[in-house]
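Only one chain is shown below, in structure tokens, and it's the form predicted on its own.
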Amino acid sequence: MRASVGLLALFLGSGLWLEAMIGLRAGGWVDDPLRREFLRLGHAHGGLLALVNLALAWAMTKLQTPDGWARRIRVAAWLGALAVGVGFFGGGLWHGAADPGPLVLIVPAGAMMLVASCVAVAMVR
């Protein structure tokens, strides 16, 4: 659960940084619409998925998920949230003329890890 709170702090902090760059009209951050969009996507998805991780931790406690399963689910959900947020951030920082950068390719893998974690929490007894 601490790792999920840390993940939440990381992505909320990145959102504060991004808003400061936009507010200060820092060159390179605001001029590039694709970069700005993907940085916002990374911040928003990372923060919300960190909250999903906290909800999963609470649900596993309430549903009394066995420790072996809970450990694996926590790792998959945490890595999934991190992959989605970092994938969007990286896709925005290093991108081509009209396409996001290659790091955006880890976003679907992270999303699938989170979906699998939710399904596992719902099904494991």
The other form holds:
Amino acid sequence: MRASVGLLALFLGSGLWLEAMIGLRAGGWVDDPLRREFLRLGHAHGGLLALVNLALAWAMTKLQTPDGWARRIRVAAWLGALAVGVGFFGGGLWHGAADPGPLVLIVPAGAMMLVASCVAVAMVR
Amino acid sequence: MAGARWPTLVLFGPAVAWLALATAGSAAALLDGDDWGPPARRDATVAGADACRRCHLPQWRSWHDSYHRTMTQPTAAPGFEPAAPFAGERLAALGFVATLSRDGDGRPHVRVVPEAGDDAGGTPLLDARVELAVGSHRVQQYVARLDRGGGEGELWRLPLAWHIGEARWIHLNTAFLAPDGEPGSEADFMRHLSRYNDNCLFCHNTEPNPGLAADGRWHSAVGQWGIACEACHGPAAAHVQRHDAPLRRVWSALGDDGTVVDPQALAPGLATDVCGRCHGQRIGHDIATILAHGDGFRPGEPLANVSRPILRDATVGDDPQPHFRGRFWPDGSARLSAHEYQALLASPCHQDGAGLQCGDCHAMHGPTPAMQLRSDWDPTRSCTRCHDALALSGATAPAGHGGHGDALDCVACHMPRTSYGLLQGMISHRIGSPDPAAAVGLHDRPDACTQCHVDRSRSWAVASLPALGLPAHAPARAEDPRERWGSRILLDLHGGDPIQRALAVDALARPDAPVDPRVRLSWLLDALVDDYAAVRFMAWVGARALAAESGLDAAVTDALAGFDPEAAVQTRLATWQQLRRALGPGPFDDAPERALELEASRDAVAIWIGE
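The block above covers the form predicted on its own; next, return the form predicted together with the partner chain.
First the chain shown before, then all remaining chains and molecules of the complex.
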């Protein structure tokens, strides 16, 4: 749970950075719609998925998820949120003319871990 | 053990499988040498703008809104609508009547017969379906398929056009700087019937190929009608093919593979060459090959590889005569539009290809189609990036630069309107500093000072500079004695050649000229009876604007509205006399010998506007 809150702080903090770039009219940000879109996606997904991590931790306590599953779910969900957020950020920071860069390829992997984590919390008794 | 493996497999298995797949796919994409090696640009083919839309939607949209897209439109294209109504309008000119209508399938049709003849039975001078519409901003011209010895692929630009701003048909003699022509003369009526295949085709389309065969027949083709993405970025079929796979696109972040060119990323000289292909009339190095296969220019390569810009003393082939002098002022500046490229090349700011380029002011993917200026364009800031405004008598400070900084931007004086095109005065793209002293005593290129101060002489401009804190030189020669009784603009209006007269009209009609609009209107009136229809047309448009600005009564505005710059001379004179009575005496009515002297000094040259 501590790591999830840390993740939340990281991605919420990135929002301050994005705001600052708007305020400073930073080159490579205001004039790059693809980068803007993917950094926003990273900020929003990272923050929301960190909250999902906290919700999963709470749900596992309430549902008394077995320890063997719970330990791995915590790791998978945390890594999933991190991969989605970082994948969007990385894909936006380093990208081609019309597509995000290669780091975006870890976004589906992160999403799969998160989906599997949610399904596991719901189904495993 | 099996129980511990199961959660790991469920939670991490799909992600690991995806990463393995993505890694394998990426490796395949990266290791495919054909996908990353330099493309064969010489044989590259056009993919079409719709192929670009899939990945570059914002850029596609801004192009779609542009006049570049509609530069040439086939009338058979789905959804095409011409700018002109083609609803049976009739245009009478030089003893002929053109009827503009539609075929049974709704496509535009032009029929021209002698005015005296019976439309049903007379032999038509022209009777053709319109195949192409050219232009969509100021004027729309029309092209028909006419076999005049060049085969079925021979296309001809018709001598009539639709003026979009005035929503009326004009004869093309009106848009070109030449006398009207003799009534009843087929040759004069058809003077601007111009073959499309080896003229307009080049600059109004993407990847044009005139396709002139050895037997003299035309098999012209274009990559895409109009100016589309690949006119500036180069043929992109290889780019589209390579970037079809998502993983290939993702790894394109590694760098440019050379399949297309981004003009913004080019050195200033090469970026300027991309625009110069169309915005600067040129002479091809190998005209026979160009007529057979196109010029072979690829954006990103020097335009000088395939052509040289037309300059004042340029010659063609073995002919030593400099046929292009009429297009340039004696100082080498262009008098006509479509010479912006050579004008920029001649500007000190361009620094021989290392300095200012078209993209510093213009953006093809900006917000406004007209002029396509950058969204962040600021004429002052464009200049002050290199020039220290404080060192220029405080050019940007309040009351600086002799007070001009408050009222004008840099363009107004450093890029004066000394070019003619499409029935308008246009700014010169040869950037320079106004020096009225150098122009004293000359009777050629208008100068920025008296183009705005239309009631003044060049000597007045020279004398005014020190008081404004601007550098002044001694005049290079004696004053034109006529400037003692007529302003520079009046001398041009009455005694200039057709371009000087047209530019004088343009200067008088400018909304920001610091002279009473009623005075300017009174002066402008005399241009309504000019020998050249282009000058009359510009004067008519300008006079209506000045009359509206002056709040004149309906007698004047109605007479102006009813004036037709293309009407017969007697009709025009009658309206002019009516207007002159309403507006009072003209500038030389008290000394008619001066008007006669100026008219006698007119250069009635016909300006050959190259196509």
